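Form predicted on its own, single chain, as structure tokens, below.
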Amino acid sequence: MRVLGVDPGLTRCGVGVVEGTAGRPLKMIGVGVVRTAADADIAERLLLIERGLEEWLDEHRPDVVAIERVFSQHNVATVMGTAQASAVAMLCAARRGLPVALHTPSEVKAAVTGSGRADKAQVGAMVARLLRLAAPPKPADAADALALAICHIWRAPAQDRLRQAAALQTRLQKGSVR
């Protein structure tokens, strides 16, 4: 399974691809940051940062896009434009038919390191062991790009067994299973 993880924001859009399944060696494609201007008007960024998905996207043809869900936050704007960012990597998700992931950055954390109260040094230094690079990546938001695609790989199958349990659960409560 190859994961583009997006961890959403305006002004720095990390990203990150790794290919592999739960249980193997994981291996990173790429990893990189979309950058827009903090003075440059909101629509733009966002136009910048779909041209930015698009690009990754084009490179390196993920089979699911894996997105840190936003959580609030006391600071209204920061919270508006980590949305927009993210609605704008589901579009590009969605455009493609590529199915979209999404994951609270407490569940990412776990996932990679243990402890869902992680700090940002303590995911990095656990994607760059796990993904065996010499050193974290930078920015912290790259890291946390790849440690959604991480979190992804290792948690998709356990996920997708529950959604096919509560479907069948579903359909033996409306009698159309025999």
Given for the second form:
There are 2 protein chains.
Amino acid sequence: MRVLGVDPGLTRCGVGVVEGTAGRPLKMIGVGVVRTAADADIAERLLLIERGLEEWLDEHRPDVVAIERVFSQHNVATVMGTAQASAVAMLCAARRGLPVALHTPSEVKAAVTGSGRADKAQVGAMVARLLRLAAPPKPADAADALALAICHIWRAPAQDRLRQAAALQTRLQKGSVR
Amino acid sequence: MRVLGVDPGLTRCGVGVVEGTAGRPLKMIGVGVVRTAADADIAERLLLIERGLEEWLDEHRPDVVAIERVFSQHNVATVMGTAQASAVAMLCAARRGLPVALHTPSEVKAAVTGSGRADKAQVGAMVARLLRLAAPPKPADAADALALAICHIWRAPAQDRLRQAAALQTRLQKGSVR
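The structure above corresponds to the form predicted on its own; please give the structure of the form predicted in complex with a further copy of the same chain next.
The next block holds the full complex; its first chain is the one shown before.
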């Protein structure tokens, strides 16, 4: 499974591509940041993010796109931009028929460090270790994007089982399965 | 000037096209709502909104797109979806090289009713009167989209003058104009 992780943001949108399956060593395919100027028009910034993400999708052809789930309880000034950047990422994936998975920051931290309250340095260190990199990727947004991809690879089997269980339950309730 | 007004929302995204210039009678060209199912996937909903807006842009070829400016102090549960729907609208406009204008709800209300705190019924009534419609457009999201377009047509001349003044000031400060 090849996953494009996206840490959405207007100024720095982290992107990272990881290949692997749960229980096997992971491989980093690429990592980077799509940047837009803070003084640019918001519409223009969203367009630049779209173009940047399209390039990553074209080049790396992921099977799924994992995006950080945005919460509104964070800093009110930045959360709107984060929500808008994440909308662009979801749209780019959906347009290609790629599945979109959302993971919360604490799910991502817990997946790669064992603690949902790990700090940036800890996440960066574990990303470097898991992907066998010489140093944590910089900036933190790039490391976070890789962490999202790793989190998805590890959580996907459990999420699939949950989805299958939920689908079975629905069918049982409707009486289509006995 | 032909303006596409967009009242962004995931469940109901209001769209309205108005043609006119400040000080002259306005003409409604079209009005409607792009709907998506509340139980659908968020990525899928954003894709449907994009497709719906693309159809409106293709059919009506506006000169500018006026979108409601989203504030984060509103209902936290709905504001994220509104921000994401507005990102899609901005992206569709920017991709075509169309200017995007953002107006706050109170600017829109003040423009069409004279009061920034007018209620939905008042906005609907004034939209109907200004566009010579038999009744206020339903649902309110459709009427709000038309109000946004009207607001833009009326505010655009003043906004242009402000932009020109700001540009002149910048040039004066840089010493490129004496």
